[in-house]
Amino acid sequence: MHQASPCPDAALPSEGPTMRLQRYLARAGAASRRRSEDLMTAGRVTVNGEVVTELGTKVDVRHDEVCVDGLLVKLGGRPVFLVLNKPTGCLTTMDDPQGRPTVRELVPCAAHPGLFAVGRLDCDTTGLLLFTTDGELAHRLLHPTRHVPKRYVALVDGLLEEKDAQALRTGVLLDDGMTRPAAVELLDRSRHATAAHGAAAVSGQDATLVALTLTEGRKRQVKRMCAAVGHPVLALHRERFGPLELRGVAPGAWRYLDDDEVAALYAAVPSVAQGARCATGEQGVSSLEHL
């Protein structure tokens, strides 16, 4: 599999030869800044062979050797991007105290210790889940002002009629306010092969397959919208996230993004400084999405 990034290798920092360790890890593309702090406090970061847990510790970027879980981390490292076809029954978390199955078990965290999911999918929702070590880009992708489109295919209970679809297109009132207009398409179950389609064959009940493209990420939004028009979701699958598609990734499998896909992600949510430097995560990510 091919790992790629459109960003140039980072030069030595302009602020001098020393840098706070969590900033170094973020600048090197090892993790977001908040995730870097978590790695430090967990005792997973060493400097010159010594475990460092104190936040704010400074390193000499020219001479110190920084490792995460024994893997050398250098400035000029590129952020990691991959997509997982999340299966059902799997939690979108990197750690579950109750020992339930998580997405961490499905992606290469050993090779990329700072990897985290961009947003969330419910345990019973399948489909495209983006992972990265670039916290700043992830923050932009999830920020409510960016309106990054996400396409879902839902199997809903009953025969959803055009008037219901039109209500979804216009916006429906939920307990946290009116939803933004959504693109809605009624699908032919006999021709549309998705995880939701498979569930339709098993259900043996009257159901409708519908595609919804949202530009916001409220908690359980697709399920709440469909329930609001009288058609609860039986199965839900995410096909697209912004410019990304799974492209034949089997359930439970993953792949690295190629150069064009990574470039498209940056282009979808440009920052003021984009083009002048590579965006490496220096702030935490709000989990604005949980569908």
Contents of the next structure:
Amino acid sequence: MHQASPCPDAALPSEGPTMRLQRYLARAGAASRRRSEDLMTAGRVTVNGEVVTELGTKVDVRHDEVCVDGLLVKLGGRPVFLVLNKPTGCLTTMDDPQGRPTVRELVPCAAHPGLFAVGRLDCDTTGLLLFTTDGELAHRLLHPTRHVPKRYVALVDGLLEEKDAQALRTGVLLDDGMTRPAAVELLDRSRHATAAHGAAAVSGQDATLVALTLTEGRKRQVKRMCAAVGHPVLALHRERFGPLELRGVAPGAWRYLDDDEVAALYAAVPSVAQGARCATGEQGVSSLEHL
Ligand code: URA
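For comparison with the form predicted on its own, please write out the form predicted together with uracil.
Then the entire complex follows, led off by the chain already shown.
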């Protein structure tokens, strides 16, 4: 174990590849990167039997023994990837202190400790939610400058005009700034437009079904964008996340990704491969097995 160094790469020891402890924990699937930091500062992480709370501390990935709450955390297992078709009425959190329904009850957490959702969907939003044990990849998928494209289908109130669609494409001003350019497709403008995917239908009311593909992930972004052009969202569904689609998964059900999908996910954030190789040298870790 090595204490934080102002110049991390210069501090690589000769006896084996090192990695920052919070990164090690995220890679090993103990938790997301941020949550790994919380585990450390809460004093729940030990290295070779000593509690480590200093965030920059490095571990020797071949020789150090890392534990969380006394349980050994190892690199090298294959990370897990699955997609859930999130139904309405459950929160995207693995722990709700108020005991409300959460996505945790819908995915196989007991079989895969460290599983967590990549990003969030609102309680009333349905659709594709990716889960993984690979905290490092999740961190990169959600990086503000490299968000993978996400396609949503929204049923909005009223007849959304082409000029509104154009405004959504070029960018609308929200209270946290202009939105980035988005792809927008009008799917159905009619008195009978209904949300696909089992979301609530509206009857006898003018409504528009519109698809939006965003490359950023601000809170309630689709709802705020549509409201900004005068068409509040009635129902919202996420159809795609980067290269991933649900492929027939029913609401409330999940499936594992196949190898091609995992490879496509890594390809969507290519610097994962570079970063991982630099950090781990020859040792390699689970998340590289799919490259
Ligand atoms: N945009 C929203 O407004 N809500 C979501 O759940 C996802 C994107």
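For clarity, a rigid core is taken as the largest C-alpha set superposing within 1.5 Å between two forms. Fair warning: this is a prediction, and the values are worked out from it, not measured in the lab. Positions refer to the first chain, counted from 1.
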If the two forms are fitted on the core, does residue 47 show a Cα displacement reaching 2 angstroms between these two forms? yes
